[in-house]
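Encoded as structure tokens, the following chain is the form predicted alone, with no partner shown.
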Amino acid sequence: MTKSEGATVDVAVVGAGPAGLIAGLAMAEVGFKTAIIGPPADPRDGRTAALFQASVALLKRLGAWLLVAPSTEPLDAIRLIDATGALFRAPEVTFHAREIGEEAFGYNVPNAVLTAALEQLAASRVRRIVTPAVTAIAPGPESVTLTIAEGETLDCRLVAAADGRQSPSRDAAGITPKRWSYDQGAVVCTFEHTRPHNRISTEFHRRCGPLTVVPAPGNASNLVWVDTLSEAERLAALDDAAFITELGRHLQGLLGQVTLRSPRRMFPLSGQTAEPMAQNRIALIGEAGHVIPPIGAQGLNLSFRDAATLADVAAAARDAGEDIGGAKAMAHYSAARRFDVTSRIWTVDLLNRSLLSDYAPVHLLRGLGLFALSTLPPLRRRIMREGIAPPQSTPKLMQPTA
């Protein structure tokens, strides 16, 4: 549909990414009459996400999984390697998901496939509102209109806001976040490579910040690649033959010979996080209310987790007879998300810096860390158990289905 008809829903999404798109799945899931509102994604976007267990679950509850999984590879290890050149160098650390009793500690999902998926779900189940933008969004006190494009308002009670890091959205509702940024750029790109990777995503430790590449379908892996703004700018203005030959040194022969599947994006690394996370009868939900580096493969799963909480807390507001959107809801749905989102900023940026320190004793602590984790199981296995799931209770629509 790509009219709104002056309607009313319970749940607009604003956006139509895969967060926005699994923010209006999720509240479709639970009982409620939603909108999602947005352009289409690109189909021809080239980028990957590794999405953790409790990710893949919520996809299975939603019935997107039998749609995406065809073109996913299974993470079933995660390999870390100092080429920092300090001192102190750490020893190599490979975490294995059967530690934890998981066959994989999650899936590199490619996101024009997984758009798609949730597209054709969301065709059904939700009213779709294809538009350019919206254009003005007007809280009040029992519910929000939303103007778009071609001049159509859309009244709800709560707004999914979906719509990106510089959200108009969360402007709407009167929410400053606080915004930093790195003298870093991050190059991605896919590659093809001689040697298997036996499905083992390998992140390099270096000064200037970690090179990771995930095991893609076959032969090929997805690099990022982060450095300091001036190198990554140089990195990707290099001609693919001399690109070949930095990234062939840095992986140290690990895949073989590469060659070049996509072409290579760059993009500054910044950092941004919002409090609270909803007010107005509008809830942040991925990058409007948390941006992280490329790191860790913390991104898009903490949106999915965004989503799932966002309709577990209007779930309960409803069959409590509350508001869904009222700030009641909305101080609750800021509450569940605050230690999660700000745990894994804290440590996605304490380990950034930490690679970027000049000062020994942080490399010393950092190596240290790491010799731990090799050699002490129980402290391996809470590491890894935290690394791709909430610290907190799980919401309900991403628990493990029987």
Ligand SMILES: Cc1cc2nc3c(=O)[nH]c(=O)nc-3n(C[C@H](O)[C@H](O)[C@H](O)COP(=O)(O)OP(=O)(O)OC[C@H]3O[C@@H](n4cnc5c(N)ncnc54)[C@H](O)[C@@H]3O)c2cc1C
Given for the second form:
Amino acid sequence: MTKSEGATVDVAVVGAGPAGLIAGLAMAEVGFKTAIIGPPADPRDGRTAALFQASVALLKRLGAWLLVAPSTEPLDAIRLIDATGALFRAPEVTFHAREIGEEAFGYNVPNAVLTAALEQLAASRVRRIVTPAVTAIAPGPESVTLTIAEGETLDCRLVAAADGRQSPSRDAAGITPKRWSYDQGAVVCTFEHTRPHNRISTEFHRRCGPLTVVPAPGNASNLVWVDTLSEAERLAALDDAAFITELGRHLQGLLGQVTLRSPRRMFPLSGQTAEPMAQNRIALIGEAGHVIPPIGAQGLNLSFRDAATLADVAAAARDAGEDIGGAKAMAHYSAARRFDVTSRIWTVDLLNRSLLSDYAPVHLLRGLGLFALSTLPPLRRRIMREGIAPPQSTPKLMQPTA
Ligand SMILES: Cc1cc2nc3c(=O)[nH]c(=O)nc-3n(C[C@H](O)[C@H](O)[C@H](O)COP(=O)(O)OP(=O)(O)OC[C@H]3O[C@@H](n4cnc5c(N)ncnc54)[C@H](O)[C@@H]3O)c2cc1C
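For the form predicted together with this ligand instead of the form predicted alone, what are the coordinates?
Below, the chain from earlier opens the complete complex, with every other chain and molecule after it.
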């Protein structure tokens, strides 16, 4: 199909990873004629994401929750164990969701199950264009013209750029990201264990980064083991038996005997921010707008809030008779996302760097902070709520339904 009157939508989403699919479905949900353009997500992505209640509310609202729920595990509590070996050993702290009136903080959801469910819904709700890539993005005063690998073109009023951390759409918008890397990597895999996890996610705070075990259905958990880059590379290259021995040692017997259920993968840690988050009819969603280390399970939850916020902003512009991709709507979206994104990125960065620091007073401060959390219920409740919920007003699509 060449460019024609028929090849026009309100919103084109570039990228069909988890962030792009959720953004496309959110835009369709508020009434926009939407296209999602890109290759299907890799079904072998063995990662999982801890999705908090507001993200689950969005999945419920879109009708996706019933499709993914059987493969998820609730996260009833989060336990922090100080394994830094620091002189000032912090007390163990366990946060229970029931302390803030919730049954669970959220659910551990396999990425591949999530993207398969969202693709299933997208097939009937949006124009789903499966192509290796959008090869050109040309923003103009009234619309944006996209060209796909096969040579076809499509016009839209607004682009949701969800094409990952390299994001060609972000380049087309004229937004230059700020990037940095950590000398750390995360080893991820799924493993089985003989003792139950009791739906508690446990973070061992170690000097080279946290080692986190997130409950999966049955006697299984997902591992996110952050260590120095060289150590993460060594751990990823070990044979299974040697890796299990090391993992068992670090888990301190918490989950009994462990066996591997999946291959291991290693992700080098990096960070990225983009300012503004929208310009020239192109709004950044997911890792196109922010990359955050896998500490504290924030990345995809932020992306869900990007998607629901863009739906709010564009619907409000339309209802006011304004241009959904105009400068006013773009500034509104950018401002609405700024505090949430930057506060999460800097909190995770600070937590990570406080573990890596060789400076004793930093460990003392961290220990005192955890001590305060273990003893002061109001502070605990505040931190719990802020850790899982949007800091400002909750976007409409993420508000709990009755
Ligand atoms: C180890 C690890 C653990 C994590 N754990 C959690 C967690 O517990 N909780 C949480 O909230 N987050 C977590 N995250 C973060 C989460 O996984 C990411 O935020 C999420 O996967 C990023 O999704 P995305 O859709 O933005 O990007 P991607 O998944 O990278 O998708 C981008 C898509 O765009 C496509 N694309 C690229 N260029 C083009 C183009 N030109 N045209 C069309 N399409 C294009 C790509 O093919 C890809 O499909 C974790 C991340 C890691 C690394």
